[in-house]
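First comes one chain, alone, set out as structure tokens in the form predicted on its own.
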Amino acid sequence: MSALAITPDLLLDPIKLLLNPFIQPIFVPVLYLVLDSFGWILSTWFNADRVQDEQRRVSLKPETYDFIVVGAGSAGSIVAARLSRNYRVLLLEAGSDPHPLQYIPGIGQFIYGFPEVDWLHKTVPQKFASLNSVNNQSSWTAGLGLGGSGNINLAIHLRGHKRDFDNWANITGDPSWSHEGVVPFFKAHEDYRGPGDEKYHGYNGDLRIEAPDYVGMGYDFVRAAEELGFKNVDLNGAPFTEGIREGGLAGLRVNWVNDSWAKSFMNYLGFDIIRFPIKRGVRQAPYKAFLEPALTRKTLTVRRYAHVNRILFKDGNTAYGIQYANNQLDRHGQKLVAFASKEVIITAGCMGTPKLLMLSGIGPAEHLNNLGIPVLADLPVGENLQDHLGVYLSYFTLEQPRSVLLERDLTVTQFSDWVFKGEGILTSPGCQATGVFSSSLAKARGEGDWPDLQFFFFGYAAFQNSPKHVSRLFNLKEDEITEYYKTSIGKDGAHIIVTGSRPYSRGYIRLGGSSPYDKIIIQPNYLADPDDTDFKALKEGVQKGLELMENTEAFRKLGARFNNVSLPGCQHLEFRSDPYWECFIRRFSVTLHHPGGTAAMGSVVTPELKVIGVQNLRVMDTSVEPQIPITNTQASTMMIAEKGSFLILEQWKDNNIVK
């Protein structure tokens, strides 16, 4: 249904009905300027937030706390929060305070990819993959302020599968990573809002997860799923062995089954509608709700517009500070210097704490070596980089009114319905619903219950300026874009992105110069895995996509049909044929901003997440994945925070605790 039919609803409010329609030739321009303008609006807000910090005294003499947390992201923010009941915490960040548009699901990702929120990397050039973006180069973000990527991301929350956590504990030799060790750690922040149990859920933790208010074609995305065979199953619940939610959607209570054809599909093979951090419509992870509930604790002290340098280190291996530089005094060459008693914990991300332990000496000799900074700790610090890598299958026009069409169904209302009644379309950050299922090439491998292929779907239509703005998102060529979507604007729509879930390619970060202030070097070698295998994986999940889009009654009835204009690149190819699509990949492929592995447990860290060969100095974020889990990372990142910082305070329980 879409947002303006006329639901009995609606038909109570007559004031709705009469100004919607005279109204929104009026508000979309409107709409349109202000989309258009969120540069110069975070700019201002980030301005402005920056010449208050500037009032705030900051201390030219060394301070001293007892954990000093660098990054204030999902992980950093979980940290923070839990040491500062007990001890003494500083926390610094490079960012600002968050935006409060930054608090609306609806438009978070039209927030992203400007300066003030994000740190903008880039990836060299790429061979095999993203070969539409400008210059073959594949545009990172990451979160920058307080709350990092936990503000601007599509704040999907997925754990991952039971056999990622099991193989974290066999790499690293350590059990309380396996699932059954990890799980308590998910529950502990959780205050989930639907379908489950306690075995596998929590319910009275800091962080909301619930259902948005609106799932638009959600649920459509799933009966299409369940003619091709495959289950409504709770993603973060019970190991599909356990259970299958009996009468798929229809059945909102949980039986447990375990006949053999329940055995034969297998842990978390299935799909479902989406459910993220947010409470009343309003985006809560990270910052809502673990750090903002404690920055009036006096034992936590935040720096913002905090650069950190390096990582200072006494007796030839022990960490007990931190250089950075406040924004206003580095101008002038100023540094500052903080002490930690206890330890230094290091929550910087997948590309920013690689960075940070190589330029405080930490990392592969060679490498440092030839840049002149000194080694302290020869490690493979910045390799083993892996991302998921998703293909764009976009866009399939419907006949039906089902998808939200900007023009049509933003409306003055749907803001008004989210600020006064938390409901609407801008309590759904836009990904509708997901599933994940194992390709035939993980099948043969004997892995079948592992999936290595996932799912998103967006019930979203192609609006006036999506080339515009995808193409300034992704850094792909707006030509292009707005040739491929040209017979599909203003249509109603949506799409899936496939992707390899468990890539078999890896890459590696590197420092750009021996200044804190210099670019790194990311190099994640997409689709460079000798024996194609994710590149085949991703053929065979597109061809799914196209099969459940188009081949079954539940998006058959809606008129589904794929766009008809070839990819710019490959009109040379048949359109739809084996060779076509094998380019379609290749070019429309782009980062799902799932990045980890570069400070990976087991060869840079121990399972206690201590960095080896230094003392005091912990890493607490995706760079100690092994492997990153098949779904978003923002869960597994928290959950790995929570860990850890359960693990310090047991080592350091009552050691001076502030009272």
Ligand SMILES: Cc1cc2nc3c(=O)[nH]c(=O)nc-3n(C[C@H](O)[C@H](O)[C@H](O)COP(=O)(O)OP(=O)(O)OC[C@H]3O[C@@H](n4cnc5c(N)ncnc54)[C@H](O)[C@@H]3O)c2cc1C
Given for the second form:
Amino acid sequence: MSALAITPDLLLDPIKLLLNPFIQPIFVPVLYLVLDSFGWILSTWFNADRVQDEQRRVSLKPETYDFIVVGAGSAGSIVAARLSRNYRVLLLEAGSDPHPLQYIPGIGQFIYGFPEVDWLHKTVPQKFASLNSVNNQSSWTAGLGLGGSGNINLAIHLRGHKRDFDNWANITGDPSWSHEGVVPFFKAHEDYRGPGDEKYHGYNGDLRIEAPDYVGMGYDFVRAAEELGFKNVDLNGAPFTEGIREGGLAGLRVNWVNDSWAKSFMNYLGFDIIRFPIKRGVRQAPYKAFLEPALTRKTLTVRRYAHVNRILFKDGNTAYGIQYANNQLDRHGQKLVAFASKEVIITAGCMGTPKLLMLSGIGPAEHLNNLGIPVLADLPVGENLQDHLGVYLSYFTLEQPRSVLLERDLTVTQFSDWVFKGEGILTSPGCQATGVFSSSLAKARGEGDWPDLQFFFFGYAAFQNSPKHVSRLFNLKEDEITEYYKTSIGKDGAHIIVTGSRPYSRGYIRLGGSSPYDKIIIQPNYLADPDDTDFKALKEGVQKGLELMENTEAFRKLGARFNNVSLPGCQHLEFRSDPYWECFIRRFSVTLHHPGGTAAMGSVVTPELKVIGVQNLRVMDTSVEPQIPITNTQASTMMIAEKGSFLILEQWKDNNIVK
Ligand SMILES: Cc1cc2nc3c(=O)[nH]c(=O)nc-3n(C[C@H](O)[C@H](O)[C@H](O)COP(=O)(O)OP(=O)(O)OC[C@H]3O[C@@H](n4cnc5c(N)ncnc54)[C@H](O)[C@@H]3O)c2cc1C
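Would you generate the structure of this protein in the form predicted in complex with the ligand, following the form predicted on its own above?
Below is the whole assembly, all chains and molecules, this chain first.
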């Protein structure tokens, strides 16, 4: 019998069995089968879990806690973990536990878009962007379950820019929201592994931040950016203390060492590989880092499948509890209430929070009146909606086998390396490098020190199922994407997403009806700002992206070339002409999933995150950001939760602490 044969002893050793060369050829078809079956895998798992949860049904009696936290996402997980150290906390989450596959960073992208883990929101049809999406509607994924969007996001850990937070301090009139004021709260939960300055990094916190074992072409991207004059910097780190090379950054002066203005100009402007909230290749934020370790506390009660429908008020405007339950989404059909003797804290995310506030009578009076909801506080809830819109510049094909081509590289060995060593391509959530920089428009406004563009680099090739996969993620028309990717599939490749990091366009979220089960109306108004600033910045960003990928030695060596097929919808235009790129931007523009601002500090909540005009109610999630930071939003959300918890603990200090 051949040494390669599958012998009985191999059947007892699954790893040896998987690594057997007989298995390798059937691995790829099996892999595709698994990837295509995620919907089924998730629904089977969650159905079983729900039945089990139902068997542990809680009593119908109203319960009283010190604090009630609504929503167990990136923010809620931290708030519940921090407060339950000292107080009795009830954490309510509409979804369930994270699915085991969600801990594998490299699989994250395949997992969203299913009702068990995703709220599956969609925007209203857009006029100026996302025009290759089905019905021009952008799909707005949002995580459902303990861990929230942190279970399904790309996990890119970037805090934002110094000026983002100094701007928050200006808007709120509270210097504690300035960069200097918030750095301690970023550091508080950080367990950082990487180069950087102690002044800006934490090393003993709950959340490991590190580079994955697999960085792929991340450094090629950073080297290419350096060729264009950008610096390789720690994007979460210290302001620069060194100068930049001659000719760098559009001819800015050199030798900045002793120039304090220049130092702050350079703060967080540059490129780097990405560090993530992962530990030995396992996703950490927020569930594993914050919530899981707190679950054994007697002071923390977590109710899953608990869809909160309304905040309860007494004495006119004092929040004292919540009502949760219903039919499909609820605690197994029970209608329940719970009371908070101190405060109710809403962390239901940028869409969930304004919805719950409005259903409870806190929102624009006219809108609530139209729906017959009695108005408790007339506030601009749902207004000020912002998101990062990105242009999906895909694919650059490569002549060198440097990218991840799923059917070639996602081998059995990669799986066993992830399981047993925490190594390999599955340790990476996908995006390998990033950079922030300013357009000429920002510079002309005198804001060259506050980047308005961001690049995300993915050294991943188009695989057989890419059209189906990308279409599902972004609600794109699959036949068009199939046509567009036809010459890229199966070839080594990479793509970048060029993002407007400081959008001027503002949208809104409104209720679709007065029932908690009515869908919300999401209008981001992408690229609708009256001066077209967002569009013009993206145009510049796209040109810079092409330059970086096609005209640098780093990528020339790899033979990088952009897709030679015209994007459906732009085929009538001269290929790669100015009008072609304008059309491309409007059509192949996708959400980066960074919505925020719908219960903003300064207009809906105070700088202490208290809802204006009512008592004992706070909001502590992405909704409170008056302007979203220039980078991804999870790190800043976790900072808000950390600072918010601190504010609460300070206020209730020494008051009925549970030992
Ligand atoms: C696909 C995707 C990719 C992303 N990639 C990145 C990235 O790489 N880096 C980054 O920094 N950011 C990323 N983000 C954004 C980031 O994940 C969010 O900004 C962050 O998670 C928001 O945290 P949150 O606590 O405000 O909301 P969430 O984490 O969404 O938490 C809200 C929670 O509230 C629950 N909830 C809502 N309504 C109710 C209700 N009525 N009753 C009970 N529970 C309710 C939800 O189920 C959810 O668990 C991404 C987001 C998505 C969706």
